[in-house]
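Coming up is one lone chain in structure tokens, specifically the form predicted on its own.
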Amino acid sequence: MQSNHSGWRIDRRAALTAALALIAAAPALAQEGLGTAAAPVEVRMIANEAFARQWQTAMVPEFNKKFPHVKVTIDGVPYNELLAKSLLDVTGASPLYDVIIADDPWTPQLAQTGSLLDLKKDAAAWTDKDFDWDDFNAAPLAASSWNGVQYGVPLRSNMLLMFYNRTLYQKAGVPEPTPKLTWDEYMAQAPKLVQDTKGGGKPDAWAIGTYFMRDVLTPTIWQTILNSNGGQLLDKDMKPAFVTPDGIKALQTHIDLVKFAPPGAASHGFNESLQAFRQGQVATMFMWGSVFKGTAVDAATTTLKPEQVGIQVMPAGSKGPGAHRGIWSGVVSKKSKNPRAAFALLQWLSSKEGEKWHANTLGVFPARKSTLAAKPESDWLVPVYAALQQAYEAAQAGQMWRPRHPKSDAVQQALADETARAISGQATAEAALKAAAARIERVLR
């Protein structure tokens, strides 16, 4: 009897010791994979050099306030080299990078290698219960989805939007644009927006600045017009679907815009159209919304004031307003040695807390509905948030984005080449689209 009682006391003592050990170990277990003061972990990211340094100097210290034992190194790479280097690394035997920051059309190319984590499955156990995937607008979240798998999260959201100079509109006697403005109405107003504002006897202000040169982003202008009328680049069988009356009219509208643009506009792209608008030379600009701060707020880069610059969705077609998606997303390599820490970085930056910090501190556009519905710290973001929400909804409804295919770059290059021929007068809109369709069929065959 005594022996049994002693054994019971020993068992009880052992059980209590084991329980205390588990309790003591719980914090360490909870933080497994996130490093310790004695043994920090490293996460390496490859990103566009346009914002990599800003993230390294401003974002990483903020992230480390919550995750002090995760060392983050961000390597900036020129845009035109980023996809190739990312593909080479993620498919290598020992990848250098844990996190890849991918442009909107790149997820299919990266995902088809089988080298990315499925964040909703593989990282489910690491996902905070209040992360709330459903809070993201569908359009930006879909940029890093492929074949039903969510490979990434939106980190730097962007949309093609319409900027307008209120001063030039007033001088021309043209009513300010609204989201109900149609393409036909805009084209009818364009001649009035070509003005002699200084009395010199010749125009010194024009209607439009946007992409016209041979550039992979130039086709997004007429593609947006096509989408706003219900058309698509590719059908459900991934065959060209744009050689239609609506497609030809959309490209012809893009071509006709040159008539109301500054001299030499056929060779203008991002930099030239942006400079013309910031110098008060054009009344409207079809451009990525992320340039708003440098266009309307930052006196070091623009001659305009915030009250002079309006922003909204692009003109409407028969199905609704126009927009075009451009989202930078973060994905995690399956071969990462520290996948939990890599996902912790992406999760924090795209969380409700992190997204608000990112928007209010760096002016980066959010993807979450809750962020866009809240009042931002900077007043200049208020009209931008309204335009972004409208654009996300328009893009989702009209599938307004570049081709979703592992060979999307080749498709976009064919569109860029043939669009340039049409704008320069070397081919009609119809002939250019037929040539582009033939090239794309060969690429996708």
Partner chain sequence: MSTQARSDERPTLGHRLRIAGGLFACAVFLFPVAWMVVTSFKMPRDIFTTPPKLFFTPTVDTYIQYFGHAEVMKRMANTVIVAFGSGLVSIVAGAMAGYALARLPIRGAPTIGVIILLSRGVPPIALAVPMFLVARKLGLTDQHITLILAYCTFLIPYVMWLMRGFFLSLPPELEESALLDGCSRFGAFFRIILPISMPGLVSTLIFCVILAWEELLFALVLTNRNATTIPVAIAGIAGDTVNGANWGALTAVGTLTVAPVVVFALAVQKWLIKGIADGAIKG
Given for the second form:
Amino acid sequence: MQSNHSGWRIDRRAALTAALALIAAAPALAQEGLGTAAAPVEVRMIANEAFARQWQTAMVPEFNKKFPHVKVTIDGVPYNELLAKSLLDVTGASPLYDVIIADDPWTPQLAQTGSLLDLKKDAAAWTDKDFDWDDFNAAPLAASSWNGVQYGVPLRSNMLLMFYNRTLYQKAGVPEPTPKLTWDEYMAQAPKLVQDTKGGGKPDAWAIGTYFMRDVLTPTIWQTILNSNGGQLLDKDMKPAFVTPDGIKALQTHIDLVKFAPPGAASHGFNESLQAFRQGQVATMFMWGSVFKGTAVDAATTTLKPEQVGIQVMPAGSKGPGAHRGIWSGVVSKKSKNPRAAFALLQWLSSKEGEKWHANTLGVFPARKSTLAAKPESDWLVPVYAALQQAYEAAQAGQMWRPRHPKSDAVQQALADETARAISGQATAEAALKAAAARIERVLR
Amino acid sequence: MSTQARSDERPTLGHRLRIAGGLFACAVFLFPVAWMVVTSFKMPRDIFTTPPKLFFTPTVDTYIQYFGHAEVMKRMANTVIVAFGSGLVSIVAGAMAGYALARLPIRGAPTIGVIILLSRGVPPIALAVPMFLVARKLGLTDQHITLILAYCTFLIPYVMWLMRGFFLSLPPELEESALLDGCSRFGAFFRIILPISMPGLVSTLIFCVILAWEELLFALVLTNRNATTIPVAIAGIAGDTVNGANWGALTAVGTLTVAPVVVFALAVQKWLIKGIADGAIKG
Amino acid sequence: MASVQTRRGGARGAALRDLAGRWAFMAPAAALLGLTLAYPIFYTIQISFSELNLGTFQPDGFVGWDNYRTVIEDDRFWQALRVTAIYLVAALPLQIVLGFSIAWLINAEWQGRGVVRALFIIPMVVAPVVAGGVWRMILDPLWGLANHLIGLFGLGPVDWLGDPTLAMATVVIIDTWRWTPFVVLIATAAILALPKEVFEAADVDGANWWYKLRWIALPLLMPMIAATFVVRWLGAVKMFDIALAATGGGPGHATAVINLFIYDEAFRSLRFAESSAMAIIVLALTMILTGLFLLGARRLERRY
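Form predicted together with the partner chain structure, per the form predicted on its own context:
Below is the whole assembly, all chains and molecules, this chain first.
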């Protein structure tokens, strides 16, 4: 085992040396590593199955217009197993994948294995002069950095936002939300949003649809409430800091939301709350922005029209509005045989030009300030861009993201377990948070 | 003894009730399947309605979209190769081991048999990662043979144990007379015992093919592209974290995956009866 | 013993050949399993006593019983064992009894029985994710058909998945729906293989149905009932896909069976060392219980 360990060290050193040699030689051979018609290079990518096919069929041909000799193959893996599979691959002696598409909390977990390229150092020589790092919003860019090293670029940005159904708000006589809306105000409005719209004698529309079931994303709801009141899950020393009156109140608010949610909502998560909103059965939904098109625009999947659906940041706490970050970033494996081509792909897709194409053609959300400030080709994207820009700023100000730690997923799992107990009434908010804190301390020890 | 003659003997009320009971049980168990099939013809917006929609404009879009998809068809082919490959290997190796346990007194064999059975006690999740590490070391990731071998590890113990049960219930005189007639052990096993055990063999094979057909965890870990199976595709559709799970697509692909296995089960049905008839003649 | 010696001369050689012939039956299975399982099981045991280096996926320092201690001190582990026990006690007997009864029903002779038998396997074939989802669709209080039907009688809505006790019942129902067909499949073959002459003789003697069931069918079926039970038990211990698809282990911890917990720890929390320790504990428990079942089965086989 020891020999394996040092073997990996040697590999790393070898890779570094190779990278440095490449950097030294780079100016002379500008196109080195990007392939030629006779000898194309191959880049393999591991990505979420949810968008792997879309990228393979639409994004890769567009990339090949600029880099015709880089053959890109994208393998999709279902979300639940993507991190474990990426880790297994990237830590191997000769990994299959050059590019890994990592979800928001995964960069520290992948980076701690020492197998990712430091983009600002190792890839500096390959970076175009007009690739503007500072144009990225700080929050999405930070998703792929850890301990001051930038390992990736944001490729598919997503934020937890507040969706609302204007028709149901009007019927209930409740003013439409604004970014100023606070949690206290929202909770006061919620009972009015449970209404009988068809005159059947009992409620047929409810106030809220969001994550309540046992799921790792469920805690992000109360975490956002905590963040918008200035609280954090972990303190600077990575110790749990959420067993506070603010933390308990945040979880209690999340629990109280169930009262204004449709029957059975305690077992609802991503898919169920989404369906309820798309059927016009709930007035508000705290949900990832990426679902907007399928919720407001696409007639095959939703009963709602674009003008019926509003979108904005989540309600505000004492420190301002809430949001929660969910960015897919692209990172490069250090042992990649074609790191330059791999980086070329990431660079193109996250460049001003590539991101604009990506957003306009595939409807993927951008991370750059310039893209968000420009007018999108589709009208439905206009309110979404406004909400996104606000959400990025809110997330940056309140550090609204999952813990940045190599054991981030274990922390999240502990939170999910205890949140589920509290929501199902098996524990009080306080007891659940205490149990979660004890477990997280053990995990991070 | 033909089956027809027997049913003529007693067309009693009890017999009719038994048929009705069987049909009722079948209907109850197939109801969720029917709901799946109905859902596969709905547009996504028609699936989660209150009250549930029984009348809707049917669409075959999802089928066209997925059936015409080369990747889905390739994965289906992979699934067939892997399921039948591992099913056949396991049924041969497992039936032989089961026979040894049931009929051949050898020192140590029962212990090995029990160890083989107990190997099923290891949670598969624990095995997936080391199996991947081994496969990678041997350069065997993403190949059909790897999945077939992996599936054999969990199918063989089942086959062995089930077939042992079937062999135990056979009259021992069968192979004794065969052996006295000068048959070798293998001859007796393959020519006398296996044909007469056809119902058990076919049922066990169906079971094996189904288990391998729907296996997800090993397929996820051990394959990337060339040997990926349908359950991986299904898991991908269900875990769509971008747009929400597309239940039209899920139920459509779900329906598509069920069909070949049902056809296979129907095709091998006659062997269930045939074995009995053969056995009756020879016994 | 059934060993048969054809000639007296060269009895030693024949005996050896006979022994080799017998082992040849056992060898393929033993060799296949030995080759494929030896290292993975060794690795799992090794990791369970070590810290796992996520940079190499190799053990990184022996830590003794630390991982086991962590697991044993974790109340969720015990909770998961308890949940698994409840699920097994509820689901297994139900599936065996239901399976053999239905097999008897659908074995009634008529033209359609082949089709019925083939259709009956479908619940097993539906991918767990789809099965869990379709059941969720049917049971959801908001848009589910089940509650809509109950509602027509003025009852409900029942929160099948949100109430801890009901959620466990729901998981048992879905699992029973899924796996009873397996029991039916095996039981059909077992019932078909019953020697008809014995029953006909009993008919001639004027035996009633209970006598035939209790004293003829049951003893003859016992080896297969025992084998089916053992196979189903080993499958059920590992169940987590249905719980994952239907409830995600919730509400709270109500349906978080042990294998779901191991899966979460390994694939979600990336705590492979702890999950290996858990796997080994589960393996030990399964071995003990399986051993007990086998003893019981042998007793039953001897008794009849």
